[in-house]
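Only one chain is shown below, in structure tokens, and it's the form predicted on its own.
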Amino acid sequence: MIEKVRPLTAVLPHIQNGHTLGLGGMTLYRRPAAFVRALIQQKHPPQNLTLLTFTAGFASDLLIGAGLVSTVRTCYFGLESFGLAPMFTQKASTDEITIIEESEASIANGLRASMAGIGFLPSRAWQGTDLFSVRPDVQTVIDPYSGERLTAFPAISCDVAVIHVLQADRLGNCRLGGNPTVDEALAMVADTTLITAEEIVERLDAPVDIPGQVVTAVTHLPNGAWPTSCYPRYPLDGEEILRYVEMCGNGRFDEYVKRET
């Protein structure tokens, strides 16, 4: 029973020179857009971090164009209907950063092996692909009871998990509000699990999607998606996604990042 709730500027120290960070949500819906965005503004922003995240959009191509970012994991990056994520398309054509590739199959397995406290699970995917050729680190085995060659996915976590939700309380319980993508096994899996929220309560009643025992600290961030969308709150903003979009392409992403919201 412990008061979970800190301010914003409590908890971005959290984030360290050489970090994996992993963001929740999913594509454009409900991603830590806010958190980001006053990471990066820090006069001494985290370093050399690599980038965890089911599929990669917005808030992850920020941390790009800032120049946080060395490596990313993720298998999809990019904003949609709206096109390419342009900060993460100009670093990754000139080798800037490092892709390890990955699907929806090896992050997915790799967070719940992570959970199960195991090395590895075994799974049928990438079987019959080129996949191994780009992750020599990903073996497979046979399975003692049929003979079948599976894919070994190692387990995968994070030193810091950032994640939005819907609602949260004071002890940290929280409610994604639907599609819960894999924030949950995110949370599970990370060393430091911070949320940030749209509305705080006093104590939120069963059932809740994240449970209080595995996060750090709660953060009140109304509005703090956009402008990707937090259902049922407000929708996507797709003019201002296409503003980013434009400014990225002029050469102004700094003075994007820098602007007031």
Contents of the next structure:
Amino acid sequence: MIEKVRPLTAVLPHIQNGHTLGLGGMTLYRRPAAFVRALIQQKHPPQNLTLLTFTAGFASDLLIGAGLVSTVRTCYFGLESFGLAPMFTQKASTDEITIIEESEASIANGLRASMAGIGFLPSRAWQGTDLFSVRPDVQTVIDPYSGERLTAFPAISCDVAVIHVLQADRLGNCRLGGNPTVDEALAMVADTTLITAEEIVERLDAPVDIPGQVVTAVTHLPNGAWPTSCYPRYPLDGEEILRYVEMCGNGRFDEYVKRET
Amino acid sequence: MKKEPAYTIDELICTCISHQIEDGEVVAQGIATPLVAAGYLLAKLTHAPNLTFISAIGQSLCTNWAPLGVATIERLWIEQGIVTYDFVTAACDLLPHFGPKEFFRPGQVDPFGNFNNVFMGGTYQHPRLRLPGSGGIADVTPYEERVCLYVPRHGRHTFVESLDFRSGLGHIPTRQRGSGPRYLVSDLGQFDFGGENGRMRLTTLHPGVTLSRLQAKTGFPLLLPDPLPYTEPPTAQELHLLRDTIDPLGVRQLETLRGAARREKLRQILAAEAGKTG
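Form predicted on its own done, so how does the form predicted together with its partner chain look?
Up next: the whole complex, starting with the chain shown before.
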């Protein structure tokens, strides 16, 4: 039996300067927010990270505000009904951040290509749009059977994925809780997969969502998604998201990151 | 004294969306689009009982429904799903398979229904305003047949002669599959794309809106019907369903309010949800 449980201080050093960091969950749901705060509050937090996340929201905006991220790969960056993501929106118009424009299909097909160990997967997405003008690396291929022009989405992977889950066991098996997002795929393609869990039990019964075989370490972090949700354990804390938006609007991001510790 | 209108603009937009839905269809809903969710549910509870929803939250197929929420939105879609997929499967297989009808909210839209949710003003490297991004819009608009648009606040910054960026594919001659948008509803009127080469046309003006106000708020000349019909206002039954059954908290209003007024409405909704669940 391979014991995967580790304290937070032991797993934070996995994230190194220049890494591509994949964040699990989506926008305001099951984000590894406590892990992200701990990452930011280290004495020497990693720099020049590439943030890879399906849809970016609260936790991603913290990383951007704290200056850890130089490149962003996501299909949506915002806070849903709470408005634009303040720090991303501020820095996206400057040279501080490079955006690698993505869509649902480019990330989803890219993850699938990685899982399959191939260089690309074809899709009908993007044909006719301007996405190619800002992603010159993305090529078009011809379907050899029908002759249709298709988009060849390149494989996507990451150095480290951090995923918050409802339950994990000591072997790293995980249960996501009902809103899977892309986390099963993210856990498979990452070189290192770090799990933070609301609850760690001795052994989860089958079936699980993420098998321990693709998990590097599991860390116990109750309320680790707050103020985003961890369905069905707790809903998102909208008051806290509003407080964040309002403080950022008044130029008080640094104070916010300090205050909530 | 002007008589108080019996309905609000969010209710009119929801009703217009509802009227675009046919029974038996599969419809999709994106992130933070409660006007669309309310419109779909209104259709489900009136003329389209056999509607199936695909939601971005929870990636499930749903035939049941629950009232709208903000903090508790996952509950609506996850607990009502007959089947749940992960988002990789939803994006790669589910959406291409069903090609659902979907309403998108453009940051900018041109006369031919091409639209933009990536940036406005300046250049891509140095935009005046970076928008959240294209989500799945750049994926499905190249092949979907039943794309619709909605604009909660009609203005010249949204209705533009030429886009800063095309992330949503409209009516263009080089399109391989699918169709540009079929329909658009704003807070001023309803539109189709039946003009030459798929150009936008006004089909009905909302009650109380003048043509000169509409044209002043649109950044390109509009094709106009003659005579000019007005949009049917919501019925008493539709208003009752929206206010008392589908969305008692008024989540739909988050898309028509802005700034401090929107945050105030959010606080009211969150307090009401906490009271209910706590």
